[in-house]
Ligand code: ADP
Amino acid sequence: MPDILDTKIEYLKGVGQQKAALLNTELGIFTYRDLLEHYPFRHEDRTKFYNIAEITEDYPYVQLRGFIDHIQLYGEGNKKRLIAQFSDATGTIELVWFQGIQWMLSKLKLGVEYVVFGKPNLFGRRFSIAHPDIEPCVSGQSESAALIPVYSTTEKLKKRFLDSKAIALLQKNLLETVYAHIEENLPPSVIEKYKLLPRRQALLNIHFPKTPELLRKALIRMKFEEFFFIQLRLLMQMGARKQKSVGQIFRNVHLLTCFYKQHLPFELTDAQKRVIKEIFADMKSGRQMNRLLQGDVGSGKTIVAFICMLIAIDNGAQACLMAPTEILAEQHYNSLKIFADSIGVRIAKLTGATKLADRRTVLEELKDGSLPIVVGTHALIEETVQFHNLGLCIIDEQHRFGVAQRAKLWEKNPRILPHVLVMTATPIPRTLAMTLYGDLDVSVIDQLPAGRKPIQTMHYYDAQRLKVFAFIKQQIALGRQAYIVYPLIEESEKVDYKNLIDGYESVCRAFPDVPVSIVHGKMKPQDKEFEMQRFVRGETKIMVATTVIEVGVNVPNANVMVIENAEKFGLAQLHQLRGRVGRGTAQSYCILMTDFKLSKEAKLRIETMVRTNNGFEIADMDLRLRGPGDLEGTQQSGITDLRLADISRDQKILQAAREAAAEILAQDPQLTHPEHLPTLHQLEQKRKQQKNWGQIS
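Just the structure of this chain, alone, in the form predicted alone, please.
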């Protein structure tokens, strides 16, 4: 049976072909379903009337009842405006129009009682409302008043009389037409358990709620539904992958045991041991591992990666680690080489900068299997790179790679899929991980290595710069090194470049006897590398840089990080930069320098950084402040399905939706029970609209 919601929008009463063409191009509304899912972005509360005397700046919108006492035109030409004095028993407010003046003049009458709705603005000591909704008062209006939906529209649509009110009228026509045909898509057991409104009622009350309470319930129901279908899809993918995706079985751990007992230079933390056990359980299960390893900066992910590589090598397979930049690949290679050399395992590096002769050797040895470990950039996914038996792929900071790029790495073993371990130092809040990586198993290293002291973070204003410089001098005298980082914002690279050079010159003046390095994105790679290596060797004591050092070299001796204009950075970036220090045993410090004038949000970011070193707490706050849309990599996930739900604000609903999806799949993995058929139908409909990249890490 064809679904009435798939009917083309032009057949709806009040639309027609011309308006339909505009709705297609301007709002992407092609069918009845599209219009029904074009939800209001807010509701204007017409249930309450205010007195003029009680208005404050904090009120977003107010509804008033009163009379127009006086009407007057001011200004000429473009500056012409119409002002009407509107009053009730408690005071007076100005109503102002800058457009449609003649039409308003013909409508407004003195001595008539009006209902006015709009946003109050304070100029001097007087309140005014620009372009208010105004209608003659009808007897009994307060009883019949309601929550009025406000829909997003465009200038083109408004010119063709398709403003928010017109869209609301179309929604009314649509709901009258399709209400009886709206089918339930959640199982009765879920609706009952979570006390959800039926779908039909929820859609009616999203658009035209009778009360604020019904609107609240309708929003909960539709947000739950959005999360539920994303979670259902992810959990089904995970189940299918675990059933179908056969993986190499790695049981031998002789090499690992030898390394652990004789060559490991430090004791692993309990968190590292737990994560290695989880990974080993996957590797010997006979199913392909697809695991996300989260760990804050400096938590010891590299040694975990190496131990996993040893398990693969011990079972006759090869391992590779792919990093997003040459600097990061170089850092991983240098760290892993120390461990590999200690136990006599060969390791090589493959990046765009690898010399031709070296590249040829690496390619031959990967193909014949004599090279067990390779570390590289996206150069690893080139067609010329062939493995004898790739058993483990480790991908670092995977959000920087496209899905198709990661898929190419999978194809490097045509016989049997390699195990996949995705590593990130960007802490992902649990709720976001559930939605972004809901089909991956997740391991978390939530403990710093022994002997590491928490970084002390302090906030200073620009006026306190001399105090900060004195502190840096004191630390250099103790044999330490310092970073001073400047922001680089794309919109004004020239200005920020000048800031960096000015900063470098002022640092050189303040520290005349101290050698200083400078690193920025516009330098040639070899010059950048030269400056970084001087800092690594301790030849320079201060590095002035842009954020290129965010994922840069590991310098345990550097224990001071000064971040200039810290208010210009997001929380995640501030946390990444802070992680450049605190790598040795000495106490480390992060100093956030800002202007005295700070926005409310900037203050909250700075306060969060000073208060906590916990990456997950910082990521949660970042998600609340910025929302998921700004976080890298989210566009390839189910987040684009969310029209009403918000990952940062609706965490409890997301948790409940995941529990419900998991419970249903535990009873009925294929959704074949009669009560689950409507849910399966809805899921298949959503699948048609999307290309499935979900099986690729």
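Everything numeric here is computed off the predicted structure, so don't read it as measured data. What we label the rigid core is the largest C-alpha set whose atoms superpose within 1.5 Å from one form to the other. Numbering follows the first chain given and starts at 1. First, how it differs from the form predicted in complex with the ligand.
In the core-superposed comparison between the two forms, the C-alpha atom of Phe469 has shifted by less than 2 angstroms. For Ile307, the Cα coordinates differ by under 2 angstroms between the two forms after the core has been superposed.
With a cut-off of 2 Å and the rigid core superposed, Gln587 has a Cα displacement that reaches or exceeds the cut-off between the two forms.
Show the form predicted in complex with the ligand, please, the one above being the form predicted alone.
Below: the lone chain, stripped of partners and molecules.
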């Protein structure tokens, strides 16, 4: 049976061919359904009248009732405008028109009571409303007044008289036509348990709410629905994958036991132990592991990665770790090598910078299986890299690799899929992670190694630099070391380098008897390495650097991180940088330096950093400030299809929707029970509408 919502929009009362063509091109509205889902972006509250005297700049919109005392034309030509003095019992306000002046002049009358609606602006000390909605006051209007939907439209549509009001009229016609045909698509048990409005009522009230409360409920219901179908699809995909993806079985733990008994450099945290257990369970399950490992900066992901590698080696397989940048690969290699050397396991590095001769050796040894561990950049996914038996891919992702790149890596074992562990140091809430990385299970290291003191974060203005220098002096006198980091942004690279060098010189002047290192991207790799090593050995006390050190060094004795122009950094990056200190037992400090003038967002970022060390909270705020648009995985996850729901603001609804989807699938994995058929039907419908859903982009 054809669905009435699939009817072409031109057949709707009040549309016709010409308007339909415009709605197609301007708003992408082709069918009844498209129009129904063209939700208002806000509602004007026409239930309340304000007194002119109570207007402040804070009101986005006000509705007034009163009389016009006086009408006058001002200016000539372009500057021509019509001003009406409008008063109620409490005061006077100006109504202004720049266009349609003749028409307004003919319409406005003295002595008639009007209802006026618009946005008040303050000019000098007087309020005015430009181009207000104005209509004669019909008696009883206040009772019939309501929440009026406001729809997005375009200039072109407005010129053809398809403004917000006209669209509202079309919506009214549409709802009259289709209301009785709108079918429920959520299972009755879900509606009941989560106390959701039925779909019909929700759609009606989202356009034309009877009360603010009903609008709220309608929004919740529709947001829930959006999340629910995404979660349903993800969970079904995951179920299907688990059924079919055969994985290598890793059971032997010979090397691992030896490492635990003799070489473990510290007691693992409970969180590390739990995560290793989860990973090991996957590895011996006979299915391919696809797991996301989240852990805040400094939570100890490296040793977890190494232990997983040992499990692979214990079972005759090889392991690789892929990092997004050269420096990060270098860092991983260095820290893993310490563990590997301790137990006598070979490890090599492969990046774009690897010399030809070394490269040849690495490639040969990977192919014949004599090299068990390789760490590298995307150089690892090149055709020439072949493994004897790749059993584990660890990917340090930080939102930089796409699913396609990941897939290239696991194709490196043509016989049986290698296990995949994706690591990320930007923790995001669990539900969100499950949505963004819908194809992955999630493990979280939610605990820092014992004995860490929380880093103290402070905000200073550039003018207070002497104070900051005095503080660094004090810390150096105590035997500690400090980082001073400068931003380096491609667009302003020249200026940034100059700032860095100027900064370095002023540090040298301020600390004449303290050895200072400088490291930046324009130095030769060996010079960089030399300076880094001097700082690591404690020969230099201050390291002035660009963000190359974001992921580059691990010096537990360094306890001060000064970030210059902190307003130029994003939250995730600030948090990463701060994570370079706080690795020893001494109290650590992070000092954010900024100009006196800060944008609202920059202020929020700085305040967030000062307030919390919690990576989850920071990621949350980051998401709220930037939106999910640039997070990896958003495309496949269906997040971009959300119309009403907001992944960061509506997390509670998301959580509930996921729970509901899981409950339904637990009872009925294929959705074949009669009461789930409408849900299944809707899911198929959506799949048809978005054919590339779930495809690897």
